[in-house]
Amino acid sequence: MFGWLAARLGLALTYDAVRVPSDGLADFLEEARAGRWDGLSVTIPHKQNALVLADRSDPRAARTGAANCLVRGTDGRLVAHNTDMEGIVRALAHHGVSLGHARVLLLGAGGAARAAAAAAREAGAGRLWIANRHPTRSLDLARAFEGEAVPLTSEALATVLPGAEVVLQATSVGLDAPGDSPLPPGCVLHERLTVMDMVYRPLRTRLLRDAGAAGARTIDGLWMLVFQGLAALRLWTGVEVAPDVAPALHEHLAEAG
């Protein structure tokens, strides 16, 4: 993605892959702050430990509870950033889809769950319904962004899914076994609902799959990545990219898989 941004946008900027051990993030901070990087991505399992042990965070860092994007300043102090409500909230935009007063259905409760529950909140969603396979989870998630915690079966979401307008798909299932759904069997789906998966690998899993078979709007995962990375791009560079960037990126990133 980002060597693809930089040849695009005719940018000196490097972006390599570093594997860090759970217990060698603070170490590797501090060689950001003497200036081996710039800026760094986060991801799992890193990203509430590295909210934590950054120098300054973000206000959307601070409410989400963790950071995916660290920006190193001239005098050197990381402040963390979290742009993956960005990410979400730019990612339905694009598609005409706000979440400002609608009744939205996240499915999760880990680090994108967090930022897509924040998001939902900082817009101003009608309701916010949250399930996750491990209800206190989803409990502790519920009270955090005045959300209503749902039992991920059938029956209790039979009651939540007529109504519901947007559902957010936060979890890993169809990562690694594509033809699972993070849906119980029995779930209908129906085609006024806007369904995001924020799960990118593969491109068409089985909830977009089995929502584009309903009629709904169906949104991949790709479209976050591609939002919540020219958003760390931004506050990496101060470069604002045109509005033609995403989709040719997308297209990109699509095509080689």
Ligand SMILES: NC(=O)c1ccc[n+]([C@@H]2O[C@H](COP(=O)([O-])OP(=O)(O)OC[C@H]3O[C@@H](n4cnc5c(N)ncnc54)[C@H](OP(=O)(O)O)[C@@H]3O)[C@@H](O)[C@H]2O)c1
Second form
Amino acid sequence: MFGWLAARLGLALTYDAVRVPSDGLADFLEEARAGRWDGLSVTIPHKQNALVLADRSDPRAARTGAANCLVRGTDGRLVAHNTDMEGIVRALAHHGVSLGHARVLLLGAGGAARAAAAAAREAGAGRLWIANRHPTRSLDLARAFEGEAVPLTSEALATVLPGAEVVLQATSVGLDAPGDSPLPPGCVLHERLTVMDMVYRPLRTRLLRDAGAAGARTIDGLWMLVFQGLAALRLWTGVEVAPDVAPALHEHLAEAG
Ligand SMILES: NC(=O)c1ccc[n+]([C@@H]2O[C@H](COP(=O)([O-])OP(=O)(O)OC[C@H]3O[C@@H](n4cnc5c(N)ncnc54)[C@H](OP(=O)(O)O)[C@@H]3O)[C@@H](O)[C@H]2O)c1
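Instead of the form predicted on its own shown above, give the structure for the form predicted in complex with the named molecule, please.
Expanding to the full complex; the earlier chain stays at the top.
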């Protein structure tokens, strides 16, 4: 993604993948403070620790309890950000959907779901139902973001889905498993729904195929990846890209598989 963006925008930017052991983040961040890196993307299992170990945090990162992007300031200090919230909101906006006043069903209660719940609250969602495999986690998330935990069963979801407008799929179900759906058998989707799946491998997950067959609007997980990446690029470089860049990047990533 960032190699493609650097070439397209003519930026002198190098971006490397570095494996950091689970107990090695503090030392690695010292190297960043010393100037080895101007910015970092952070992924599993370091997102929570990155927030703790950074020198400052953006309010959105603090709200989600995790950082997926660090920026080195001119003073060498590291500021923690969470660009997943922006990724979710802008992916929806690109498809003409807003979470403001929307009736939202969130599937999952992990890190990505937390960003989604925070985004829904910040946008002023009308209802926020949260369903997760382990109900204690959906109860915790619902408590933190004034949502309503619902069991991940077809009976419970049958009372929620008919009135829902947006489904945000933030479990890892479907990842590398094109036949798996996070919804229990018997759940009925409908054409007034927008369904966004955060899983992007495969691009057309079982959930998106089922939603498309029901006439719903579907948004694949690459859109969130693209928009959270563009947010990181802006934080690192100050570059705000033209509107045609996101769809071109989405097309490039979809073709690259
Ligand atoms: N598109 C993007 O830019 C983007 C960004 C971030 C994440 N993601 C994707 O979003 C997904 C979640 O990421 P995360 O960071 O939130 O992971 P996480 O913190 O590990 O959370 C995983 C979630 O998936 C649920 N889950 C896992 N296996 C399940 C199963 N067999 N049945 C039902 N639920 C199951 C977990 O439920 P329990 O709590 O019950 O275990 C939990 O809610 C991943 O696929 C990730 O690749 C995409």
